[in-house]
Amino acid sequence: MKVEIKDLSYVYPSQDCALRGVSLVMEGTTPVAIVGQNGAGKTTLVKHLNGLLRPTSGQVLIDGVDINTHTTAQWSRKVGYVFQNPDDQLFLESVRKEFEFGPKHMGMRKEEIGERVEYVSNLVGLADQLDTHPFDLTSTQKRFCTIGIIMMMNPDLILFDEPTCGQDAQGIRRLRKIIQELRNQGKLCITISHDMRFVAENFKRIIVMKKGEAILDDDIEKVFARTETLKQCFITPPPITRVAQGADLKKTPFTGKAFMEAFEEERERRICQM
């Protein structure tokens, strides 16, 4: 899967300019996180990747094909989008029917649908809720139901919009497992998130949006080392990273283990200088 965004701009009917000449390339299976404050253009950007929005100017290519050549329904076979609000995607009377709806309309074989229901329902933790009405699920279960709906169609690219909202520790662990599973299957996962700890633990590449522009796009270590730029975007690195920066460590760690390794390296370096 390869996504090419070329000088993309988008102006809403209200004349508000949401994107200003964004150019990015995302390909392979390495998960990508898009971060930035509210109104930075994150959701507007990803809605162009399945045709929910169309460029005012510029171009979006999915595996070399211009987004404008197909409908959003056609792109849904290749690009799946999990909305921030689960209620926007739920409309049938059981989890099972929600899971089966997309594949049936895609013409997937009945046997394959059954196999995918079993696999996906276990992955998202809803194997015991297949006959439950989606609106009787908890808010966390609803979110995983919408993830399951998209995974049922087996797209090559999945877009998550703030998937950690309202999640407890168990839900965060399940999300981590899903993202890893998607990568193992050769899928590209692009995630919008305000949760910097979740981002730090699950993504190597970070794109920082500000006022409709992609102002940073790099490995997580390099992005979180740009403290002044991040402050301007109202982005705060994870606590362990801030401690390391306050201690003037040379590396930018994101876990307790990485912090201790960086601390020991710095201690040895300073001893050698004495």
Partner chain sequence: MGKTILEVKDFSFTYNQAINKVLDHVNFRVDRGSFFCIIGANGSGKSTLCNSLVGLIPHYFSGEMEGGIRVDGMDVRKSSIGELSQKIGLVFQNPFNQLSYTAGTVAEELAYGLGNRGVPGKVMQEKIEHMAQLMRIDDVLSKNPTELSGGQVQRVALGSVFILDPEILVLDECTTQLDPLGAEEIFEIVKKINGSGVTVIVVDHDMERVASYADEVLVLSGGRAVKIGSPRSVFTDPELEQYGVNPPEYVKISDMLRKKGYTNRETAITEDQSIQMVKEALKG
The other form holds:
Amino acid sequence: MKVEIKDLSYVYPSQDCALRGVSLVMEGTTPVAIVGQNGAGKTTLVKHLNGLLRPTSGQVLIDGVDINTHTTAQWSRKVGYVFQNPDDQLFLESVRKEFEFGPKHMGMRKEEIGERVEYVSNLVGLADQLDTHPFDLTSTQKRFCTIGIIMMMNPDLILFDEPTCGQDAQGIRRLRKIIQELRNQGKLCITISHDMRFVAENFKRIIVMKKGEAILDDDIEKVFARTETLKQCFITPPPITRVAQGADLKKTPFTGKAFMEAFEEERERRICQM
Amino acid sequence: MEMSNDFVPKNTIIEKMNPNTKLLAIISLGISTLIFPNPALGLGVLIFLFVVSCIAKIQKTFLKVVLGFGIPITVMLLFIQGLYSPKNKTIIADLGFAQMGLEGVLYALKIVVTLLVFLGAFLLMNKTTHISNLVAALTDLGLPNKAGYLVLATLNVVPQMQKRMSVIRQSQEARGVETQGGLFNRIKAYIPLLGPVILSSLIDMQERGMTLETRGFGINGVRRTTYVKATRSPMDKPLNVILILFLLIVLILTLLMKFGIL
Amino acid sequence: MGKTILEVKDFSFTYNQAINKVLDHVNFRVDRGSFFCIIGANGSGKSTLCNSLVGLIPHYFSGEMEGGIRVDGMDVRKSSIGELSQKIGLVFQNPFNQLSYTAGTVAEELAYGLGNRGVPGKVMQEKIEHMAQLMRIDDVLSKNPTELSGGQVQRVALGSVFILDPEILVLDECTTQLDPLGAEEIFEIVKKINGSGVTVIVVDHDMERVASYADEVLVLSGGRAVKIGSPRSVFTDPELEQYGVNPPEYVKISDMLRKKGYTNRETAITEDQSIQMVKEALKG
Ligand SMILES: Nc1ncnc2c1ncn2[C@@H]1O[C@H](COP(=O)(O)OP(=O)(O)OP(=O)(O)O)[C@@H](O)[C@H]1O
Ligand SMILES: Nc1ncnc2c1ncn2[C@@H]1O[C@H](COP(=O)(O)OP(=O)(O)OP(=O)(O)O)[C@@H](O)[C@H]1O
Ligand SMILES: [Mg+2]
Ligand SMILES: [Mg+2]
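Form predicted alone done, so how does the form predicted in complex with its partner chain look?
Now the complete complex, all chains and molecules, led by this one.
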């Protein structure tokens, strides 16, 4: 899977300019996180990847094919987008119907649909809720339901728009598992999130957006080392990293283990200096 | 969706008038047409409304709605009332299988004209008034919050549903349904959605009700204020007087005619 | 004026047509002017509790209710939502459903609650401008509320409640759509409001934040109030994870440092304490 975005700009019908010349390439199966200030254009950007929005200028290529050559419905086999607001995506009478809706439209075989319903509902934790009306789910269950309906269609590229919002510790663990699972299946997963700990624990590559532009695109260590630039984008590193930076450790750790290593290294260094 | 409140500013003198003047116009012109014994007055009012729509630069929409609704309903009522009304005495045409009576025709015309006057006047108000402006004007009148909200919610129903529809359309597209292209595609995508759209609009409405309540919707005994100030124009006062006088005169004329004095 | 401003007494609630109690004999008090946090796993009843505090339960949601809640002396059962709204303000969990959408612009949305209180136009204008700046939405004031980004919607939602200057402010996961620094800013603003004497009740899943702002923390689990106390006592409780809540990362750092014998200070629960601890441990 290869996504190329070339000098993409977008102006909403209300004349708000939300993207100002974004150029990016995303390839392979390494999950990518997009972070950035409110109103920076993250949602607007990913809505271009399945053609819900069409470039005002510039180009989007999916596996070398211009996005404008197909309808969103046609792209949906290849690209799945999970909306920022789950209420915007659910409209049927039961979780099961929601799950079956997309595959049926794609013409997936009945047995395969059945198998996928079982697999996906377990993965997103809704196996016991298949006959529940989506309106009766809690807001976090609704979010997993929308993730499920997109996974049901088995697309090669999956876009999550703030999946972490409102999740408790267990929900975060479940999301982590989903992202790993997608990667193992050879899918590319692009996730927008404001939860830096989640980003640090699950992604190697981070794209930082600010006022319609992608201003940083790099390895996570390098991105979170740029504290000043990040501040201007209203991003702060995750808690562990902040403690390390506050205590002037030389490395930028994201996990407890890495933190201890960085700490011990620094301690050694100081003892040697004395 | 011609009746929805998709107000587009056009900067005309009609827009600048106070919304309450427009409401009074609906009432005065509508009731006058309703009580007056023959359709002549209503026809005159309709022509007047058309002139107003030209001033408001929405004559196209006006004609489309008034004719689009008026022609079929006129034909239908002319057949029913003209041919089969028990009031028919004077025969004006013989169609062979039935006879067309003058009384029925006049009665049909009157119903049509009255409906069209109400419809046309309402359309004019709706198309030339932003909802917030209308609410501000109603608040100025001291209308209770509940009544104001009712008006608002009613006017908002169609645009709300349209929004919901467009959101769901996006969601469908993202799940492989063609909703663009031919009429057939669109209808095929919409029909099964009507139920869910109505249900989710209702739920939306309920959740919105909650926020309104916790922001003081139900507070009693306070004179409410609004951020948007209702528009006013120097024409409001004289127009209000004229509209009330018009209704009174029509009322007196009607009474005089009923008692056979005129 | 008493010390207690809010009292939840043996409160239970079951939604209509549901079998289980969503809140199960909950008891607690909130002191006037305190910063009170409620934490717990998804579905533990936090939002239901918030809705009860402002009177949406029992006046808007039907169900079976036991026990009672008093808000500054007012019995929630006997007072209308309108009366309560003049004392207590709630920012809902889902920002997308809490704009009135009866307004054509963001400014009107902010004005809605003020209008219901009869605040005159000039004061209204001033308050709106001030709030727009505070919430960083001054550039979208004349936009239609349906054409905003997720975070912008949440900022409008927060502003529309803050602008009413409630005596008690209830915030149900009110920064989920915000960028990290934006969320921090909001908490600083809330802290400032709290400093001026307003009682604040906050629901949040970000334990680092809860630990550094809360005076008192209540843990809900399966509708029961399983623990209440200072952030330190709650977050150093080894049973916490059993309730589906992870302690702040700082606790983890402290434990690791202590286990390897680098420190013997008491557990750090905030960023500052944690940095302090690490710096000292580095000195050896
Ligand atoms: N439907 C719309 N019409 C007009 N302007 C819009 C619309 N949707 C978003 N915008 C504007 O475009 C800009 C980018 O919005 P977008 O939703 O892409 O931001 P975002 O990065 O996803 O932010 P957030 O983190 O708050 O979700 C914002 O300034 C917003 O006000
Ligand atoms: N209107 C309702 N009708 C019936 N049951 C409901 C309703 N609202 C919530 N519930 C149920 O009550 C329980 C508690 O829900 P609540 O929303 O209070 O949890 P919460 O702690 O706020 O969770 P979260 O962290 O996901 O916001 C859940 O099991 C939920 O399904
Ligand atoms: Mg967004
Ligand atoms: Mg909740």
